[in-house]
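The chain below stands alone and is given as structure tokens, in the form predicted on its own.
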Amino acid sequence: MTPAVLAEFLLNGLVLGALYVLMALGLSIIFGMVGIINFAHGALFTLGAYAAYQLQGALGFSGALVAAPVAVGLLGMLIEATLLRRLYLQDPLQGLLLTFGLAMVLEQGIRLVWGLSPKQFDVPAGFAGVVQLGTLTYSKYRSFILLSVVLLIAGLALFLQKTPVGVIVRAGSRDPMMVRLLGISLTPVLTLVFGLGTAFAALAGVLSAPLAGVQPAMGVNVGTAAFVVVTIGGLGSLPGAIISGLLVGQVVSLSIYFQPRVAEASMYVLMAVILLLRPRGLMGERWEKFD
């Protein structure tokens, strides 16, 4: 193959952990935050693309877009104002099977609702064609992807670091009580949190729609592949969520390329590698132990 053909690769594998890095980070903020590892992930993913599929006939491209993700948002705060909220000072075990039931719950509700087959998702026109990046054509349509991933990531930055919501959020994280003893109250804050990230993994949903269409089981891939970039970066690190992201859509792309028939496998085999060399992910935190 040729340099070019490498380079097209290369590109892909960033688009591809774009993709990852919006599913990682709602999966992180859920759980820096709320504290419960979301199994519905992949479900709400699926549903952000159905949900635009059903809305840009209405809308267009660009208000399925924003709309989607919004609608789904507001269903995961609705999920934790409603469900999950009863369940912080239980076990936590029951957060996992509650959301597992979740994800059966929303699967079978989308097969329900939209059937079986798969929706044809064209590519807006918009964005249909290549760009030209010197020797090497493009198509646009990724390039879209990384332009709003970078942004969305540079907005949930500014978000956390110079909004009071943000301060609380990143406060929350680290010592809930001390935040509770100053008077400020968390459970609104963790229903935007819920709201926010499950609005990212409906972003993703929509996102990809175009490129690989829409069906019912289109969440449970990317929802494995989730689990592995956050387990990668460590359970709650924002920055380890984007960084294991794009690694691992670099490591599954050049898998395509060198060896396809491995390139499923390649993900696993370097999540792995990194909890054998640290066990708390790339950027991960030590847990304490006390006796």
Contents of the next structure:
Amino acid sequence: MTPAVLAEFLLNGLVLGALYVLMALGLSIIFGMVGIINFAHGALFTLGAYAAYQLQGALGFSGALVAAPVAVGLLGMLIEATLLRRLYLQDPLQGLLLTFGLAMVLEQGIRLVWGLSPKQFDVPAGFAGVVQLGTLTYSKYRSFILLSVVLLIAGLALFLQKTPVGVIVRAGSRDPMMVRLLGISLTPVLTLVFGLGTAFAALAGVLSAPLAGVQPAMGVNVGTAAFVVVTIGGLGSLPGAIISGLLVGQVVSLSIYFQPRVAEASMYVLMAVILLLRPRGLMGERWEKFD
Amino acid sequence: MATYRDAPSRPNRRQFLATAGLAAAAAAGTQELAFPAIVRAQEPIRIGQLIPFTGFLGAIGEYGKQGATLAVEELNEKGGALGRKLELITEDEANPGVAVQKARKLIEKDRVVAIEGLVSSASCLAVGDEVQRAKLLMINAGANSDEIRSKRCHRYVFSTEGCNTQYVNAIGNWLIRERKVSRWYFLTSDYAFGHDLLRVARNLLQANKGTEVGSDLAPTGTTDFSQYITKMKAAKPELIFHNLAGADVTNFLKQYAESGMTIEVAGGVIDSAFAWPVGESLRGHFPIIWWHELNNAASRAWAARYVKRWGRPPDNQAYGDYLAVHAIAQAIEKAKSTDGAKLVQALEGHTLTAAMDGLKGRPLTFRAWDHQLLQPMYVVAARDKAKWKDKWDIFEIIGEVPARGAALEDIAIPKAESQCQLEPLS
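Since the one above is the form predicted on its own, can you give the form predicted in complex with its partner chain too?
Expanding to the full complex; the earlier chain stays at the top.
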């Protein structure tokens, strides 16, 4: 392997990992705050891609990149406010069942509205082609994905650390009772967080659309991968989701180099090993409210 | 739906008529042949269709269903078959296990006279075994593995879909002759179809003294091909030959262009339903069984009818299922019966009739000894977007293989190489 090929491999793994990170952050933030494992995450990813497909004619790619996640995020808030909210005091299994059913409804709904045939979604004009760095040539669009994810993570960190709402989110995810005793209602915050998580899934869908084709089942594999990433990183831990997403990206991509047939299995092996060594995942901590 | 059909409270007309028919036949003695025929005239002839609506092959199911539906509608306008209306019952083939269950349901509950469709070679092989046991005609309109016509061929199974050998011979000989590419890199879907296609393509490359510089197997449903592409780039082949199927084709071809690759690319098989979404980044050469812009009046007229009915041009799977339903209707008319064994006899060596001759402007015949429909393939090249007249106009036809005048046998599996041993008809 020449250095240029090696660099390209690591970059490919990084882009794959970046998309996993986006998905996992959404899942993790929802779990941390709302305490629900969102099985509809993969379907919301797909919905994001379709929304962008629908919107890009009118808004262009950059417009759709913003508008599609916002639209799906609003749908997520609606789902939280009308359906999920009723289940917070129930057995956690109920939330699991609801989101599982939601995933099926969304996927079949997509089939009904847009049909079974994959939709044409070209790489946006400004990002077609490659960038040349010495002997390394790399796709402009993939570089753009990396950059967007980095910016987004920075934005999320700023939001959580520096804004008053972010502080409530962090406090509420650890000790909701204390937050309520301080006279702060968590109801709108929960809605917001669920919307944010779904918007992240949708954004990952939009970013994947030019690469992976827009079709009804596009979210299945990536949805499963997101669960693996969150489990490895530690449920509810955002830094854990980031580290684990990048790790899984590299492991999957390197296993394709050495032995493509085990690539799919590699992330599960990694998960098994990590769970044996650290049952709560890499950055998982003890959370009183879930124990 | 199922509970409605099964509801015991609903008087079962079929049972009633059958009993009445039997009683009448027993009483009338010599009239037994005539009377049930009148009874049956009330009931449509049912044709079962198994086609994927889910999974990585899902997109073409919609086309296949539309093609078969159009065939049934056209035939019914002209009075159906044997004076009875035709009815299509479509089920999702999903995966081999489900496909077999659905086939049993079509045979036992819906009492279809034949099954057509199938896209996944794995499902087609499984359902083929099932129809052979049930002695029911099946027409494979979408599965490519040579095995279906060779080692695991069946007396009751016919193929209107081309086999991998036909496809690879069409594109491979052309590539070697015209493009002079001898260093190939293979990328293959890791299931029955891909492995079979890889075997055929390797044989062709060896026969032409070419070199294989690399080969990878990718699981079906792969969404990120970047690592495979990086490996290819490093191996420096002259040609990348993919043996992928379904949505994987779309993803691979999109990412191939997006990664800035300029090495020649070709595929063992292409479904236009998966090439259309690649859009302007499509490049390469492919063998295709049928294309809506074929230079043939009957073919264009049918494509126009399809556009009128469904609002988009037909893909090759719509064509395949359309053809298969017509072949079943022709068998019924020729056999003057819906009996499985008689339909098989009618189709062995059958040349498609003028009612629907295969839309290729040449007589097409089912080979009697392996049940493969002999037909030409078309080598197509991705067309530059500047020359598109609409978004469906992605291919230009480079040539028909075998050329007009040459024998259709030229690209088919030679009898000497086939392992097909058809069961006796009983």
